[in-house]
Amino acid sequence: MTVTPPKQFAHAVLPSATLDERAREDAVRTLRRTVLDRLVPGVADAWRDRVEPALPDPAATRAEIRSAMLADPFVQHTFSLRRIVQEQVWDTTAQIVGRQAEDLAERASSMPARAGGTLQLDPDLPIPPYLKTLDVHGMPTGYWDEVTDGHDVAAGAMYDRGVYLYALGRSGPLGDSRGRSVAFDFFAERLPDFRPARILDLGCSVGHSLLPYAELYPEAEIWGIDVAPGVLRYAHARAESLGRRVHFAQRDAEDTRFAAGSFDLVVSHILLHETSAASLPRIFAECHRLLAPGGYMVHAELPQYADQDLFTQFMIDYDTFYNNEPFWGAMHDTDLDRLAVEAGFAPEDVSVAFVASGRTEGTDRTGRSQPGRSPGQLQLTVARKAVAR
């Protein structure tokens, strides 16, 4: 049974559709539904029926699968189809977007701060390279490029409505899914004495997974950084229009630039794979800084490889190579307690969690139907900084 994903909440900035776009959008959602719940499964089954046993040996890599899989037509003709729908995913935001580009400034640059937060930006601060070679997700212009100086948010406009469609709905109304499972199902079921005075989130974009944590600690100081101003004005008139007070800065994850044991949750939310291997020890240490004794490091991401069998790590690597993400692959091979205990946190503090993805029907990643809520989960590292005795 098809489960109808809820409507986007129509917050007071993001982005409104005509009849036609509406049409669009639907037309659009259909084919990316189609493609992911119907032709998806069936890469499996060419692994399994054609594939895998004309392999003259076993599969050592998943390399060696890649290569195998591809000579296939079926699997090239996904593929193909899944990029091709992602791209019109993007073309269609992009002319919804573009057509109010001046109006959703203006709005969100009148936006009466009513609950409280703020916003900082840094014009002169330098946007990693990883982010400025490429259009991350596909998304035109990527997540740090401004379309006019001084006042945009077309990239959080294009990420907000964007990736809604993209997730098919299924992250929520307010596309905070995962933000919740990690505050809800981590943070207030396992951890229910822990009540963080002060929580940064490494990389937040719009603020779609951070704004739980402002309903579950309502007392806290809550703060997200990103490098990219337009997305954290976007964020900010998001965040105070949903009556949120959190507040945003313009800052790099390797080096917030915020006072040593100043927080006591530093969290991020599907940030690591879009970094660099070169950035990820840096922003663990930054992390290990940035907390006071007894606080929590916690960084949220799909299963790493390592446990998964090799057509399951083919399946998830497809967005190494088709979702403009160079980086996917790579995280997910790395051993991430390992950064963390390098980066200052002792072994015994350091461990992995699963909490649900949030996603609510259709297929997991690998293509194999899951009717209901999926088993899809997210791994969670998460190290927690030693008392001083």
Given for the second form:
Amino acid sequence: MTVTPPKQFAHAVLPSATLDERAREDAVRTLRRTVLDRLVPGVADAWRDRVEPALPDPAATRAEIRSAMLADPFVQHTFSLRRIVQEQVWDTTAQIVGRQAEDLAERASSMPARAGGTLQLDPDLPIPPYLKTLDVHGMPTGYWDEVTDGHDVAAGAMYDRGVYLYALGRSGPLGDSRGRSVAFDFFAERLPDFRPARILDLGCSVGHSLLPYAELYPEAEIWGIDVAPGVLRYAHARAESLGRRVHFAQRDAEDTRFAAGSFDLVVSHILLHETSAASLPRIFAECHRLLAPGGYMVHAELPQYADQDLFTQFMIDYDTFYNNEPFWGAMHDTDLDRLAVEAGFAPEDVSVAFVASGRTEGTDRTGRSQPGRSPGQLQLTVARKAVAR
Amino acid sequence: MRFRARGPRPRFFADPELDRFHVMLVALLGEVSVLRDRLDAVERVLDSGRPFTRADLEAYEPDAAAAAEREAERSALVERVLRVVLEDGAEADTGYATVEDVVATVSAPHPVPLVTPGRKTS
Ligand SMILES: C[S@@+](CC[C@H](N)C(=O)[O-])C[C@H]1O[C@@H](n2cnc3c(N)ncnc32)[C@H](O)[C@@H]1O
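May I ask for the structure of the form predicted together with its partner chain now, the form predicted alone having been displayed?
Whole complex next, starting from this chain.
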């Protein structure tokens, strides 16, 4: 029997849905599950049974696999469906958010800050060029569009409701399974004595992954930054409605303008792959600058490509070409440890850790299960700033 | 509100019109599913035996059992529409490559083995 997912938690700014809108979401969810569970595994069969045997020479790169695979009619059909389902996720969500955008803006602006968090916006902050070339993962507001004149939260509402649908509800009622993995499976388990007083989350979006830190470190002063105003207004209203004291500010992770040495912990969750090759080293350098001696930088992403076979790389690389994530592939090819060393961390203070992923696609993305460093895990790039002697 | 994302859209088929038809087909599948769900909601509210208004219908939320039934119906609908792709190449193989081979075999005046020797008919 198919199990229906838990309901998304209805905090004060979650957009509501009519009977037909809920049915449309249900249709998209069923279609997406069918494509991932029933069709995507067939792509691995196509490779093994038809495409690979017909190659004159073994494929040397994932690009060669991709060009051979995209000539196969079953693969064309499956990838086309997968793309269309993604468009349907956003089409459905945009109808829901669009008709109540004014009301959501009003609700967010009148939300009392009972938990004591704050919101700082900077209308002059430029949006990075890489966020303007494509709408990331096909979300038609981007992160940064504003659709009403007031306290606009449409992009945040799109992201919150749409990502929940995309994740088939597996990210939990608060969409925080990824943040919980990093906070509780990494920090609480493996660094039990680390008690950061000041924490910064880069590219926090609506705060899904950030709020678990407020739960784990209730005494800490917690900041989330993003370049996009709509997701931050939404994040602030959402956190207050959930009773979590967090400060949100519109700043760029490459140049945050916080004082040097002013944080004990700087984290990011699935931010890096949505930036660019030029941006990555600047973000790492900024993390090093921001940390106090003994402080930690931790970036959570899916596992790097280096340890995976070419076919698995091709499967995971779907998002680079077909899901508007243009830096996905190049980021997963980048040696993040070396980048940390180049940013000023001592080589012996840089390490890699894995935690079970809150990520929902797991083996479905590859069509087969991966032992060890599987796509069902999050890879953490961990660096500790040297303690001055 | 925009419904289309910024940036070039990838293409999957040799003929771009096929990409467009695929989009329309899946959109229609969604609309049929919405209609079915709405009809199902009307029937379930009717089952209560009480008069109801459109506002009552709007507020309808299935309980766990009804949600599972509706989900199973929805899955079955999607499977029926996608069957030609889901079962790609899964026709039960009798050892004949084309219909012409079958026609020639059953039309031959003298008995010939109907199934190529050594191949399974499952
Ligand atoms: C995938 S979302 C992050 C999701 C969030 N960290 C979570 O785990 O729920 C990426 C976010 O990074 C933001 N972003 C991209 N580049 C940035 C930059 N240079 N500085 C700050 N935020 C950035 C985007 O606006 C977007 O909200």
